[in-house]
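Consider the single chain below, provided in structure tokens and representing the form predicted alone.
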Amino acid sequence: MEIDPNNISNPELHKLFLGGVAPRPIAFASTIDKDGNVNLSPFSFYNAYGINPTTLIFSPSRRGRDNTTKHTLENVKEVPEVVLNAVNYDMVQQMSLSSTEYPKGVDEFVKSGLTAIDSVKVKPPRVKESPLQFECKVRDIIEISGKAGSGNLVICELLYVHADENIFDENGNIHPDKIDLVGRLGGDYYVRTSGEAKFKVPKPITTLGIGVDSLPEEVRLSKILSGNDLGILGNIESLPNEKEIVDSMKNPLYRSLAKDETARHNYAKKLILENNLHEALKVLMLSSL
């Protein structure tokens, strides 16, 4: 399929962009007007885009049925500070209650039953439920066109942070499943943080791995490594010497599988997903000999 933007309506476009681009992290906004009304909504294009200042950046789209602006954006129009509270799973179905288009004036607060306390430098209140709230001066806002479904990028700058201490680990590092954050995908779906739905890619940071394009080409080739193995290999930082493949020929399966590729390529994807790498790249190196 081939889809031309420009022969598209604007909420297939906006439909594929949240099925497309996602996760999204989920901007759970509180917001002041300038007769001290406090508004809560949350917002999934959202982000964080550098720590020097630290930037913040969502953006509270124009409405797509008649082209008007949400309560947000006017309201750090009138006062350009924001409290950006992170949603945990333990609130997530009070979040979904705030977007409800209540009118102006109507404090989501009480309609989600969620608790509006204090901030410390800004005028907006924080969720007592978020387990990291940031609060924010708003810098700028980019209207990016003024047209129906267009987005506003409010962008911000951290001031000050409160966290949970229970959602660190041993090492000062906050873990996915203590916080339990929610992600935003398509349609009514979600995702969390936490359980199998999460898994980890080390970063190439400290190595020079050697490269796909240096694996034998049986092994690139294969039928049964998918990509992420061939990435997964290609990471390692050298392959088995010459002696290390002869050796391993002692043991018997390794024999048998020298003369079966399709084994052989089996046995090897079993290894890579116990992340014994090295032998299984001397078991797909076997070939060689």
Ligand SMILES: Cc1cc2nc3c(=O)[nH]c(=O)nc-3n(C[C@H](O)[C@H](O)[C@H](O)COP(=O)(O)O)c2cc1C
Contents of the next structure:
Amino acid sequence: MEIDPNNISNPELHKLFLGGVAPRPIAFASTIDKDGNVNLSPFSFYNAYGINPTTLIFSPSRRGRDNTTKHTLENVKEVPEVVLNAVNYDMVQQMSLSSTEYPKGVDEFVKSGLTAIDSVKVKPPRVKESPLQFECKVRDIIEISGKAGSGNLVICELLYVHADENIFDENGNIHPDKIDLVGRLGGDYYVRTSGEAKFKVPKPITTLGIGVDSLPEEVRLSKILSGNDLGILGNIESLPNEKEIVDSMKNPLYRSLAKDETARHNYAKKLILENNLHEALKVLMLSSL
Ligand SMILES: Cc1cc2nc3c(=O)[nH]c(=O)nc-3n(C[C@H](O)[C@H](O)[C@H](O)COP(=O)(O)O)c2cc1C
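Previous: the form predicted alone; requested now: the form predicted together with the named molecule:
In what comes next, the whole complex appears, and the chain from above leads the way.
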């Protein structure tokens, strides 16, 4: 399917973004207007953009249907401060409720039943139930076009953090099971960071992998090994040498694997799953003898 963004409607484009740029973190933004009215709304066009100064950006878009602006945007123009509260699984329903299009001046803390507590450096209150709260000043607002559906980048500088001590592991890292954040997907879908949806991929920062291009052709063209298998093998730092492969032929199993590509690749896949990568490559290279 080929899509020219100029040939589809704005709602269709929006749907493509929501499903395809995902999962997205959620900023539960509390703001205040010049008269002191509090607002609380979630925004998943949100991320962090480096430290020094620590910069976070979220985007309250113009409404597609009538090109009006969201109260959150109006508030940060009046009082350039915001608390970006993280959203965990325990508060996902209340967060969703707060995204209801209540009239201006309605306090979504009250509507959603969440607790507003004073911030330290900024006027908008923070969400007590949130495990991680970022008090920020708004440095800049970039209005992308002013057209219906367009974004408004609210560029925030972090001033102060409140973190629940229970979200950290023994090494001081925030642990996904403990914080249990939720992320936004397309449609009505969300993802959470505990349970079976999560997995680990170690960062290749201390190793210099040989790369998939250095694997033998038979391995690269395997019908049994997946792209993930190749990525894992490409992360090892050297291939087994010929002597090791010759020696492994003393094993009757390996002598039979040398004659059967399908069995060889299936066996190697099992070894990859067990993280026995050097052995997996030895098996895969039996045919080179
Ligand atoms: C999980 C979630 C993420 C959302 N992300 C955005 C977003 O990134 N930008 C946006 O304009 N609206 C987003 N919305 C919709 C706003 O929260 C909604 O329009 C809200 O009523 C705006 O409130 P306000 O007018 O009080 O600022 C999101 C809603 C939910 C439930």
